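Next comes just one chain, in structure tokens: the form predicted alone.
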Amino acid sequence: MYQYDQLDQSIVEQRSAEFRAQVERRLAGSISEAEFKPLRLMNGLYLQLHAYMLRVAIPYGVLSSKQMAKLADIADKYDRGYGHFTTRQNIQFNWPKLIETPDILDDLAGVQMHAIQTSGNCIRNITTDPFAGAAADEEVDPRPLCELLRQWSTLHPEFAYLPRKFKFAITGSAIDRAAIKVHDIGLRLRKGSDNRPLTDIWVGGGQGRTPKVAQLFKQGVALEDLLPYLEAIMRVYNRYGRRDNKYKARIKILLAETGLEKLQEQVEAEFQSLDRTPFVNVAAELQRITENSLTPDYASHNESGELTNNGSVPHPEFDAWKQQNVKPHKVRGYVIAMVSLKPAGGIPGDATSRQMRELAELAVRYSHDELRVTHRQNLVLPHVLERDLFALWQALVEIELAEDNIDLPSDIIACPGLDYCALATARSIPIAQAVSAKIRATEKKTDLGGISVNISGCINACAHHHVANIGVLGLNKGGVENYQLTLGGRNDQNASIGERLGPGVSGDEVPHVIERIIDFYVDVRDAGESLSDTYDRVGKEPFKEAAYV
């Protein structure tokens, strides 16, 4: 986990004072709302449909248990005790005050935080592998790299004012679990035939009013070769970019109306004639943010711990939490444990101040100081001995969190929706509360490991509907609110968008009809066949006259 050094810490803590004037000016009347709005969304403050909302910055998804805690007190002292986690790996406290809002910055500096770029059209929270630097399957650790380009792209003064917001997301591994293909930019990390770290360019992936999945734009590049490159790849799209129509302006469309061809030649050229000098010292930078970073002492963490069940005694509880949500570790004795924030009939991402703050005391005890947030709103410890996970079980249901869902259909991504969001045309919350607690029951009696369900307010697709095995989109019509479905859609290494299924039904209806959809999938998969296999075998006919019947 990287530490701040002393320009870190500055740039927080300045960017915080400054905002602290910024909101006097605004309360004092001396600026208006809107000469004020550029000024809060660089802060990351939105106006909600009720109130600000604040969006604070987990860089690469990466917690420690002081910064969990600090969450923790903001919630308290700020809001109404909670905070909602983001499929941006950040999270959003949804009723501070505005007169507050320079507190909560002071507070998040003094814990190496900051709410800088999560709002604007700048580069926003680069994200990654939840796992990343546990993973067994794990071929180069990509968080050195994340915190190189955070560092690169924080208040970057060419890349200030893109077009639009730019997202970036990295993988080190072939199993995908950063959704690196509906990213603007998104970068596989492996190994070459030396053993040295090489990258592949995903560039075009979105979702949204044109949802596309990535093409992969150049292969192997040398990380001494990459920065330079990435600048290049944003100098042209900030050259080029649309600016005429926001809903135009990603570099998914640019790539679209100019090809991949001419894009590349492009890029290729602005690479040729870039000044290599600021970037001469990138193999140095790894290796200091490296060595500025704390890791896990495997070693010294072993002897400690309590009992754990040894299977002596029968718990099919804690068996059936543990098969669903454990993971495999690279080191030998430790495993990868997953925090559900899905309880059944419950809203999808929010956790307590209670609960933050007691992760943050099972991360000191159980998970060598580290949390991490995933991009589908859980939560994960790291670094857990597999002999504590009894114990760790037994805490997590005391502060009811240990929910057995991950990966399972009532593991919801939804958006804030309609109960918040200003931009949102329908409900996204109360839906996704309805299809989890209709289908968790069915989930403890028959596998249905292989099915993703996604819940979005609008078109905007904050929810990710579009790649998900059953998507949801709710839309106005007439003044009424409106569900389409999508099946087949997935996020993985095979990225693809779900089609329509057809006509939109009512939010009542919406958890019957997924319902009937997952059961038509139990009845007709083959072993091992996820639902998006199913449907691309079966085509998508058979799914919808299940559908509506």
Given for the second form:
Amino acid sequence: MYQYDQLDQSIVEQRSAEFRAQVERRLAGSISEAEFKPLRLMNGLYLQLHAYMLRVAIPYGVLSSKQMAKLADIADKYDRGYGHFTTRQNIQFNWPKLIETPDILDDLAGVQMHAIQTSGNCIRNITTDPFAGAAADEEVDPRPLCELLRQWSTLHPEFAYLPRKFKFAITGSAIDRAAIKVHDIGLRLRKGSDNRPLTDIWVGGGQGRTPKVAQLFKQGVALEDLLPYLEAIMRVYNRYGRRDNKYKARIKILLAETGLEKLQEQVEAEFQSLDRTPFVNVAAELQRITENSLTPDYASHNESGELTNNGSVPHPEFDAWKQQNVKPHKVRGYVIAMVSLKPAGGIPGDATSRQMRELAELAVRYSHDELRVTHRQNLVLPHVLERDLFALWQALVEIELAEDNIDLPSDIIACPGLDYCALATARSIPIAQAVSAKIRATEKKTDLGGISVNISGCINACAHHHVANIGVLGLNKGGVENYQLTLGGRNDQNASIGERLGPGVSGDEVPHVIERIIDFYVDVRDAGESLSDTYDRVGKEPFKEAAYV
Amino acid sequence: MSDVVRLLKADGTVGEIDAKAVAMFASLEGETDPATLSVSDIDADILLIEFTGAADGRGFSLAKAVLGKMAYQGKLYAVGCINPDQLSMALQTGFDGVLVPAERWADYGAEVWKAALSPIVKLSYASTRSQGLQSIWQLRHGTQS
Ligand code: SF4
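Moving on from the form predicted alone, kindly provide the form predicted together with its partner chain as a structure.
Okay, now the whole complex, with that chain kicking things off.
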């Protein structure tokens, strides 16, 4: 895990002091809300339906125990004792007071954290595989590149006023757990023939009103060319991205309207003439980042004896949790343990301060001080000794975080919807709660494989419903909430956009429709077939018939 | 004398120019497509790039094109919808200064404009242009000029 040096620390502290001065100007009335808005947004401070909301960056979803404990303290000190983990691997606090936000930023700076660029039309928090550096199938660890991109994009003077927000995701594995093909830019790191890392650049993916799967833009870019090439893409986008209509302002629209070939030519021309002076130190910087990152001392942990379930006592609940929530690690004897933030009937992505604090402790004890946030709004203890799993599970049971539903239909992504969001057209959290309460019993009885259910409270698609196996979009029709369903979406290496199934249904109907879709899938699936595979094989109509009885 | 336009420069100083003189400078709108420009369009000792909206950052990338590919050698000033919180960005992207008309100067107040010339954030990772600003990458790797 990357450790700040004094310079990283200084820039975060300076940015915090700058924001304090901006808040003071606002509170003194010397700037209007209209003038303040872009300034607060650049620091992740939104004005929501009921209160301000502060989005704190968790760069590429990696957290130390100390940082998690600090988030718990902030939840208690400035908020209502909980935090909400987001699909961009960040955390949101829903009730801070404006006057206290500079203090929150100071507290964050104390543990090498910030809220820089968690909003606004700039390059947002870089996201990656939540198993980065731990996954058994990883080819290249993406975290040093994530950190390099974090630094490059932080307060980048040219790209603070882009046509629209801009999102990067990076993966270093063939199995894409970072959803790179539904990002403005997705980077796939892989090893070249001489073992040096190369990057394939995917451009123009995205969701919202016009969902698109990214196109392969440039293959095999060497690391020394990567930042100049990305800068060239950003410059072309900044110049030519549409600014007349915010719904057509993302790079996916520029790509669609310009055409792949022409956009590639424009970027290539920019790349060739680009001033490389700012990038002369990139290779050295990447090296320094790698050296300044803590690597778990796997051998020393191996010696610690912990409580284990040695198999003498049957423990079906532990076995079920292990089966569903534990993933292979690259180091023998270790596993990746996932912590579901989706209790049946609960609010997806929420964690109480007590849970955060306990998780921080558990990370110290069992996971080399490290946690991750996933884009499915769950948490990960990335480096756990297999023999410690039982003890870990028992501790998770104590804090009500041992739900064994990772990647099951009740592991729902839901945006804040009408409960918090000023843009919402329908509720999403209560729908997610009802769906998970209904579906949980079925999924405990039947092996469903992985099925993603995502619920957005408006067309902006913050819950990524387009790329869910089962997507739900909440709309408002004549003053009544109405929910459209999509099927067949996926966000992995075979990313695709879901198809609308049929007419919308009421909120009460949603859990029933989803249950019928799943029952139908279980009835007709071939051995080993996922819901998306079955949908691809049998097509929409049979699913539609089953869903709308 | 007609209105005075303030010139906030990358060296941290504030100059004054007569508004009539400013009106005579060669000027490009921020949304200008650099691909359509020829050398004659920028053949001037002083060139202005006009920012037409507070949230429109095209002028920053246009400056990069004019200074980079087109190798413009004169003075490049930003004008228009630039506010004090954007001053540092303009200076970092290569502008030699920002021109602030009297009304805009009064809107924000002299104090705020002057404060913006010595911003609280004195570090950046990659860029170096503005006075007093240090590049973290250069500091780390021993290439700070
Ligand atoms: S999808 Fe709509 S309702 Fe949900 S968080 Fe995004 S903007 Fe708000």
